Structures are given as structure tokens and as C-alpha cells.
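Only one chain is shown below, in C-alpha cells, and it's the form predicted on its own.
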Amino acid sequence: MKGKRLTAYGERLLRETPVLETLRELDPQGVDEALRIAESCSEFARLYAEPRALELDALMERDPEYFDRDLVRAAAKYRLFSMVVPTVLGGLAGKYMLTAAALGIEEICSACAGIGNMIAATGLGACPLLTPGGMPHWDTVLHEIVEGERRGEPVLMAYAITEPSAGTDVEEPHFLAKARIGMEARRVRGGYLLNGRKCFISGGKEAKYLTVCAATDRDRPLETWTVFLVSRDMEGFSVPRVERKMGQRVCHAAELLFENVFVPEENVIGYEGDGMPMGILSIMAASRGPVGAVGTGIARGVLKNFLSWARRKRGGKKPIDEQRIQMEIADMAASIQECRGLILDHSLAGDKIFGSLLVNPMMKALFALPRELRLSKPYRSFLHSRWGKAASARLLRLLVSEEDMTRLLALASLAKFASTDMAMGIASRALQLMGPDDSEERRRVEKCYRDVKVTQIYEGTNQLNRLTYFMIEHEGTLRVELPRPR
């Protein structure tokens, strides 16, 4: 079965990704939807990200707190902040949500990884709300993201897990059990008081909402790690510092301070103590693949600018006429294609889980109810109650297996460390070949070199991602456990 006639962009992308070309024969409507999202990201990258990449990088070296609201509004016109919001709420996340996101992020990051990360930070912040425990906030926070885009006033989110004394430690159960946790959530009447700091939080300075992980007992962080929804207008919340960064400068890395921030009971995402499986591992299983796409996008940007540089005459001849340069270009292209395959393996495996959930008849029936009813006090009280949370947990366990989620985490970690290490190697090699050239192409490659380094660090260092892959695939000591009804 053939789909509608493709654009030139769609035809090129299918040529570069034969697996999608084959899949389109089976599901033209679903694949074409993903291609349209990727094409929107490509157009945004061409018209907005690439022309301003070097300018914003230099500007934010001088002023790390600068925030370009016009650029954010431009991204909203393309609906880039609702790529993770389910279509039942008016967002773009449908059957192939992870595939569309990976393709789209790669396009934007091929122009500027800082701009790509600034956009992706909202998607990452929203991810915990996509778990069953976050469902009570679909008609409020996720709806607000969609409506904000339509008004041209984007609603941004951030995901806050890293602490000054615990970075990679909080992303793996064996390490979290021994981590030095500084932040604590203390139960009080009607909710919790959050005290402590989070650091290096992408998009944290401008985010209206944050999903925050904290232990309710710092001596037992693994057993008490819990996810909270925090609004920036809550009393006691502040952003004391924005880091001066080497790369990806367009996306702020902020320090967040919580001083007796009261978070009501209904802002606990899922169950208390379920933060590791649902607030970390399930999120990493979805998000590490797209981080690999960030790396692949950066590598594409390197190759594009290296090609442009090599085609210009220098000393009376073009570098691209030399066979050694031609072989280097072939090696770069091969590495990019290999890693794109790993990313698509992860994305399509994830879409089998998450995409199927979003188009499940039960989910469609639930959101076929009038929104006024879904916002009513009895309905919301049920969702926030232990009976509502138990029903959500049962639904998740009915539709998703722990084996599939664990396998997805392994694929995500593999795609992440392989792709970002590849991009670091390509950027380094290109700079060596270009030498001390003062062309715009070399300045863009040098920016890619600075941008790519952090991709080997965030979403778990690449060393941790290697261990995660090994523990799942070869040792069998790591498993994603879904919440059980309580």
C-alpha cells in the first residue's frame, strides 16, 4: 500500500533510512506523520537555528543568562514543544512518537545543538507526566503546553534530578543506594516540604514547571526516591545561578534552590518511592535514544561543514580532490549511518510500547470523555486517590511488560553512548584535518566540538550507559520494575 506523494525532504529521508521506507509500505499514514514532524524540524533548523547558531553562541558566552524569546516563539509556531504531548490532547505524539522525536531532534541539532537541547528540555521535563502516575496532570499541565503554543507564548518545562553531590549516581539503582543525597522531601500535612539544591538543570531558568526527583529519606534514597511536580511560582523556589558553559550555550544549565517549598500531595507523580523505576529508568529508556540523535545531528553538522570547507580551493587546489579526504568523508558518513540505525532500533522498539499506549482504544475512550468532566473535582479526586493510582498501575502492567521496558533501556543506552562517542570522534578528526583555518565552516565545526562533549555526560555518563547495557544484556542484574498497585 502506497502513501501520499512525498515531498523532496521525505524522499531524501527515506533513501537515507531504508527501514522507514519499508515500514511505510506497511503503515503509510503513521510513517508520513513522523516524516511531517521531522520536516517541520528541518525547516525550523534551516530558517532559524542555522542562521543564528554562531551569533547566539558568541552572545551567550558573554551573557550566559540571555534568553531569546523570539527564537522560542518561532519554535512554538512549528509546535516543537508539544512533540511529546499525546495527540488525544492536541499534541503531536502519536503512534511513532519516539521515531518522530529522534528524527526531528537530529535535524535541529545538525544546525545547533544548543537550540535543539533548549527545545528538548521541555519534552524531557514532561516525560514523567506521561507515565500513568502523571495522568492527573494531562488535562492541566500538558494541555497548557499545547494552548501556550497556539497563543505564541510557550510553556516550558525542565527535568531536575542532578544534585551537587550526586550526578550519575541518581540514574542507576546500585549507585543511588550508596549516593550522597543532599536534597530531601519531608512529609508534612497535605504534602511535602522540599529542601536542597539541584544543579546543571537544562532549561531550568525559564521553565514554568519542573519534574523534580528527591528522597523522602536521605539515608534510604533508593527506597524513597520520589517524583514531584513543582511550579516555579511556589514559595521558596529560586534560581540562584546559571552556569557559564563551553558548549550548547543557548540552553541554560541552571542551579535550582528549594527552601521549604511546599508541594501538595496531588503533585506527587505516582507513588512515593517509585522514583527510580518510573522517574528515572523509564524516562532514560525513552530519552537516551534521542540524546544519541543529538550526537548524530551534531555529527551531520560537522560533515556538512567539512564538505563545504573541502570543496573550496586552498593553495590552488581543493582538499576534496585528495583521496585521503574522500576516504575520511566516507568514514564519517558510514559512522553516522551506523549510529542512526541504532537510534532507529531504539525508537521503533519504544514506539511499540509508548506509541501503542497512546493509540490504545482504552486511552482513546478515556479522553473521549468531555474535558469538563475530566476536570471535575470527583474525577480528579479519583485520579489522585490511591484507588486511581492503583488503577493506573494495573493499566500499565496490562499493556506493558517489564521485559520490554528493560530491553528498551538497553537499546537506549547503547544508542546513546555509541552515537555521542562517534560524534566526538568525527568533530575532533574534522578539526585536525581543517587545521588553523579561519573560515566560517571551521568555526561551525569548532562549535560542534564544544557542543558534543556534554552529550557524553548528560543522561548518564557514557561509562554508566556502557555499564547499564552490560548489566541488562550480559549480567542480568538490572531490570525496570513497573509499579504495583498499592
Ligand SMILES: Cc1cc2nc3c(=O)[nH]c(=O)nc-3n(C[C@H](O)[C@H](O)[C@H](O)COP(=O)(O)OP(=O)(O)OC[C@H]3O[C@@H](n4cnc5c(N)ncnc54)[C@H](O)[C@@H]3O)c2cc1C
Second form
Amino acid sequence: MKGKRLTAYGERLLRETPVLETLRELDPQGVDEALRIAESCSEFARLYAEPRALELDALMERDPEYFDRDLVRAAAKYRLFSMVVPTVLGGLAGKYMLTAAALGIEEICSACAGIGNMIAATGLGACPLLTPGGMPHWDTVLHEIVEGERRGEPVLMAYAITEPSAGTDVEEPHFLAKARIGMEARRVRGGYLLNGRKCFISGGKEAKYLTVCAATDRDRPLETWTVFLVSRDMEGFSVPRVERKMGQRVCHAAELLFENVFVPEENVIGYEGDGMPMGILSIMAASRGPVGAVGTGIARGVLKNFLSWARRKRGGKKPIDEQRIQMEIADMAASIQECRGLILDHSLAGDKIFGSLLVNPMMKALFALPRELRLSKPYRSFLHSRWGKAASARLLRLLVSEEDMTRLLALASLAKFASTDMAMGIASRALQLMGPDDSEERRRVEKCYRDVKVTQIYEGTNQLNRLTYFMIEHEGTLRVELPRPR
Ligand SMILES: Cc1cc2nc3c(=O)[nH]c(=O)nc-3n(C[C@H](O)[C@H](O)[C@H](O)COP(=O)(O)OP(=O)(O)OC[C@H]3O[C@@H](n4cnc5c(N)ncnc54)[C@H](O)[C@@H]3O)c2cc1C
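Take the protein just shown as the form predicted on its own and give its structure as the form predicted in complex with the ligand.
Shown next: the complete complex, the earlier chain at its head.
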């Protein structure tokens, strides 16, 4: 089957990414869907993110708590929060969910990485719900995201794993085993009481729902690490402060305080104690590639502004007429293209896994049942029961292999550290070449330089990502172990 005629945007994108052009020959419908999502992101970037990037950056330097609700509503018009909601629920996450997300995030971040991260924070928060253990919440929380977008009142989410005493330590099993964990989830009748703090949580201030990882026994954090779904209106939950940020200012980094927050049993995602494989490793296996795309997006933004700066006359000459500048531009373009390749390697491998989870016939059959039935008490009680949890663990093991998930984590880490280090290098080099200059282009590149630093830190520092890659590919000491039915 031939694909439909492409828009000018689609044609350009395929020219830049030959692997997608080849894939389109085999699966025109699937690839065209991903291109449409990327094109929406590109339009949002051009009409909303780029024109406001410098203004919002300056505004939020003065007032780090400012939140631009209109911008979030505009993103909802483009359905950017539904990018992680499965198509069976009316969202956009289909067969090429990760590829579409990577292309789309790159587009938005080429205009403003802070706005990109503000949008992506909801996707990251929703990720743990996309695992079979999160299925009981598809018809409630994920449905609400789609409905919120329709109403023009987006429902935001955030993902909280970092604690003041444990950052890198919670992102890798060997480290978590020895980590000093501050937050605790104590088992009580009907659920758990959460006490402690999480810090640096992107989007945490405005999120209506949060997926939170915590240990049920602080002396055995690895064995008892568990994913909880928390709603911001739960008693005892508060956001005492947000950070004053150097870059990506549009996206708040919040501290979260939990004081005897009661979380009911039904809000445990999957099994208690499966937080490392299902709340960290599988999530990072999906999300670190798109963080790499934040890097390529920022690098593209740098290159675009550097080109425009170089084409204007300075002291009677255009920098772009000098061969040394032409070679710099060629080097920047080569590095971006190289990293895009790594990101696409990751996203296409990931789509084989997550595509099979989200759009397989079994899932379609389940969601063909009337919604009233899916919301009925017996149906939901089954999903939350031991049998329901065992069925979802079996489904996961049937559709996904531990080898594939482990390999995906290695590809994700590689794409993440290589692309974000590359972007840091390009931003630094361009800024140095532009020198003292008060042009808008230089100010945008300076913002990129500040925005890119945190991409080397979040989703696991680049040091950790290098170690993760090494442990998987060269040492064989790290492996994603999927939950077993209990
Ligand atoms: C702006 C921002 C947004 C964030 N958003 C989120 C979010 O949404 N959700 C969330 O949960 N977290 C978030 N984080 C937290 C982020 O993931 C952590 O900051 C990160 O994991 C590093 O942890 P840390 O800050 O405690 O540094 P540390 O773990 O203390 O690391 C400090 C340095 O030591 C190195 N290091 C540590 N251990 C090792 C080791 N064993 N071997 C080699 N080097 C090591 C690190 O690589 C790093 O260079 C965010 C952070 C920032 C700054």
C-alpha cells in the first residue's frame, strides 16, 4: 500500500531521516501517523514556543513559580498531552509511539527546551501507568488526560523518584540496594502511609496525578521499591517550594512533601516491590531516548540561530563566508545527524516492544468492551485483585522478553548520553564563536547553553548512563527482570 501524499514538512523530515523513508515503504499508515504527530509539534513550536521562549525565560528568572496556563491550553489544542495515551482510549500513542514522541520532542525543544520538558513531564508521569500493572488506571487517569484536552483544561502528571539523599542511587539496582532512602511507604489497613520528601520533580507543582516510587522498608530499598499513584488532593500532600533554575525555566522543578499521605492499595502499580524493574528500568528504557531528542532539539536550535547570525554582516563581512565557520557548521550538522540516528535506533526498537503492548489484538478486544462495563465494580475489582495482577504480569511476559527490554535500556542510555553531551558541546562552541554580541540569535544560543546542562543530569546523569550501557553490553551485570505472576 502506498502512503498518502506527504506535506512539505513530511517530505523534508523523510529526506533528513532515510530510515523512516524506508520504513514508510513497508508501513505507510503507521509512519504517516508518526509524521502527523511530529508536524503538530512543529507547528506548536513555530506558533507558540519560539515566539515566547525568550520572554518566558526572562519572566521565570524573576518569578520561578510563574505558570503559563494559556501555553498549556495551546499545547492541549495540539493534543500534545495525549501523545502517551494509547489509541484504544482515544489518545495518540500507537504503533510508533516512541518514534513520534522523539520526533515531536525534538521539534518543540528546537524552539524551547523548557516548554518541551513541561509537556514531556506529563508523558513521563503517565509512563508507569502504561505497563500492564497500570491498566486499572487507564479508564480513569489516562481517560481524564484525553477528556481534559478536549475541554481545554489539561490534566498534568509528574514522575517522582529522586529524594534529597538519593538521586543516582535510585536509578540503578546495585546502587539502590545500598542507598540511604529518606521516604517511606508504611503498610496500613487498606493501603499505605507515605512520609518523606521528593525533590527536583519536573512539573510536580501543577500535576494533578503523580507516579511516585518509595520503599516500603527503608532497610531493603531494592526489594521493596514500589510505584504508587498519588493524587495532589490527597490529604498530607504539599509542594513547599520550586527551584530557581538556570535553564529550562518554564518547567518547574518542585519539592514534594508527603506527611502521612494515605494511598489506597488500588493505587499500587503492579506488585509491591516491583518498583525497580517496572517503575525505573522499564520507564528509563522508554524515556531516555526522548531525552536524547531534547538534546538534538536544543542542538538544532543552536545551529538554526548560529546560521542566521553567521549570514548577517559584521564589520563589513559575513561570518558564513569564512571557511572555518563553514566547517564548524558542517561539524554541527554531522553531530546532530549522528545522534538522531542513535535516537531512531532506540525509538524503533522501543516501538517493537511498546507497540506490541499498546496496540495488540488482545488490548483492542479488551477496550472494545463498553466503557460502562470497564468501569463496573466487578471488572475493576478483578483488575485490582491478585488474579488481575497475575494476569497482567503474565500478559507482560507473554508480549515482552527480558532480553529485549534490557537491550532497549542500553540503546536508550547510549542515545541519551551521546545526544545530550553532543548538544552541550555544540551550544558551548557556538556561543564561543559568536562572542560578545547582543543579537537575538546569540541570546537564544545562550539560553540553549543554559537549557542543555540539565539534560546531562536528569533521567540518570550521563555518568550513570555510561555505566548502565557498560554494565549491560560489556559486563553483563545489569538486566531488566520483569515481574513474575504471584
Ligand atoms: C531540573 C531537574 C529536573 C528533574 N526532574 C526530575 C523528575 O521529574 N523526577 C525525578 O524523580 N527526578 C528529577 N530530577 C532529578 C535527577 O534525576 C537527579 O538530579 C539525578 O538523578 C542526579 O541525582 P543527584 O542530583 O542526587 O546527584 P548525585 O546522585 O548526588 O550525583 C552527583 C554526581 O556524582 C555522580 N555519581 C553519583 N553516583 C555515581 C556512581 N556510582 N558512579 C559514578 N558517578 C556517580 C553523578 O553522575 C553526578 O555527577 C531532576 C533534576 C533536575 C536538576
